[in-house]
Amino acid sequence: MTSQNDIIKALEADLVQASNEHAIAQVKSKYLGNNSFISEQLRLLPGLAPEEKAQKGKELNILKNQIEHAITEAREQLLSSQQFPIKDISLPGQRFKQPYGHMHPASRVLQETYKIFSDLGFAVVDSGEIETDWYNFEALNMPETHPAREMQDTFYIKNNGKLDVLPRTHTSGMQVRFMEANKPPFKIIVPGRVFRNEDEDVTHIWAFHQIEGLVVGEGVSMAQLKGTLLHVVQGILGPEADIRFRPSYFPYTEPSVELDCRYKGQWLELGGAGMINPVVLQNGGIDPEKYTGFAFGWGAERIAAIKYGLDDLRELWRPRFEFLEQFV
């Protein structure tokens, strides 16, 4: 009769054969399907004594666990080879096939960006990635009980038993800020990693980078923030890319409208703009009737997914360093 010893060194000399995650389900096939071992046995038990039902029973489920253990950790063996390839230190040196590492899809989009609002007199400004309830919703015109809170989905930190801190959900709380320290006219952008308390989806991320832009003068209007929008677009996409605006509602901008970009011949979300509410810019201590001003933002990864083709943006942030060596 075959012992379970024997059972388990068979199963480890074919696991160690078991190249690809088909052949280790095949010895998976082997040792615990209909056909195995484990199977026969079970069928077995009914026409036992019950004591000796009872311990054979036993000796089948330690047999079958020692089996799926070994089976798992082939398994995870595999995939952890497949993304962190064992090299041999001892082989002579090669020289490498390409320059060692390259930028990430997002980062590439994001310097990118930094350059060509550089070069139209945009200044870069850092913000912290932990707001206060006020700059994040309140100075912009979210309430408390504004409705607009529902199209941000937010994480809340406990300080001292209230949730007035929370990891941001978007850059713009940096606007407030800015305008509370300096005098117009001003051109920032915003950039940072913003954070959505949402179910992740092809299209939807929960930790993403915004890029957030204010612009604040005299006589700034909505043709300004259109021309502006395009030459970026077309710095980033190529000067194929088209834009246009559709009607929307945020409650820091009035007029408000959602960006489309036309790209390959396929209109895509890009994000919202427009101008500046007159109540935000009062908050930030800039008086309304001598000013305007005009607000955009969107998603790096998703210009990313766009300018690259890719269908899921969690493709961006998976460890699946063959997918992003595509994209050196």
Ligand code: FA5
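Positions refer to the first chain, counted from 1. None of these values were measured; they are calculated from a predicted model. Here the rigid core means the biggest group of C-alpha atoms that line up within 1.5 Å when the two forms are laid on top of each other. What changes on going to the form predicted in complex with the ligand:
- Taking 2 Å as the criterion, Q266 does not count as shifted between these two forms: its C-alpha moves by less than this amount when the rigid core is aligned.
- Once the cores line up, the CA of I67 ends up 2 angstroms or more apart between these two forms.
- Relative to the superposed core, G285 undergoes a C-alpha shift smaller than 2 Å between these two forms.
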Contents of the next structure:
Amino acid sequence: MTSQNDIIKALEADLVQASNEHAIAQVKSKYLGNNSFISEQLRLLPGLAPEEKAQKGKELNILKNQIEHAITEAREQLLSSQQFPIKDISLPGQRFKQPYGHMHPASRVLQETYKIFSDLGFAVVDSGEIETDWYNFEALNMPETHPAREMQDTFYIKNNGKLDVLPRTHTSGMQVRFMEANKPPFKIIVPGRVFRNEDEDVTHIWAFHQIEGLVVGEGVSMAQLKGTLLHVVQGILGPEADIRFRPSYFPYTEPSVELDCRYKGQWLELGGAGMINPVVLQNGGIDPEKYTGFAFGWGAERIAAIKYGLDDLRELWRPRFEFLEQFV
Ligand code: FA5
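Can you swap the form predicted on its own for the form predicted in complex with the ligand?
All chains and molecules follow, beginning with the one already shown.
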């Protein structure tokens, strides 16, 4: 006959295997349910002699209590391990959800832009934020008295009493620097921060990012400029986006155009562009009889604003988390 000890041992072994509530309920039914040993024995009690009945009844009650106690303990243990789950460090990692940070929307657009240009074979070139007057202006066909210098309000740095060093006003200063150090053909983009001494408003901030593009080779054309810009703008904003050129003036490109972009039915100014002025190619040591090139420079914040529907560029660089959190 089954002893009480055997039953308790079997019960403990079953409870060790029971890893969830459903399994514990099955164990309970096995040991306390209608078909269990206890229930069977309790049903036999009325047929026993009074003394035996009292003794057997007492033993069965003790056993029943032990079983109930063991099951209750097992359930409590299970619940507490669910509240404080033991970490299995061999499992693959999980992606953190909010609020663990994410990429800034302007950086995200910059990364996308690098990727699209890289896929077209452009190299991404690094540059410095402090530039000399020569590369920022003179080499780009803007001598000291040239009125075009007023197109960009400049912060100057006093250098030995002279104002010939400045926080660059645009990334175009890299055009002649790069030409001097490299032989055509080449196609590059130069992303970076630029600075202008101007009042801020919804579309203007004093420190912003530009992406300069420079392509020089034999037979480089205006049509290639437009095709490249359309491809990249559509890569960032989607196939429904469009671009247009408006005649413009920059001393370092001829002809020069303003680049506008249409997105969700609205035209917005994105940057300037044009065919590189032969004077600039010459300043960079490149033969303008043999080579032609195009250049463009657009505002990274402007395209981020277009993409994310921002009506105030200033929001982008304010430390306001409620604003940034919408771009998870
Ligand atoms: C230039 O800076 C030229 N260097 C662009 C260029 C490059 C023309 C190569 C030809 C060949 P502009 O000053 O228009 O141009 O600035 C270009 C773009 O920078 C603007 O269209 C705009 O998108 C962005 N931008 C200009 N000023 C600000 C500002 N204060 N805040 C935010 N974005 C600005």
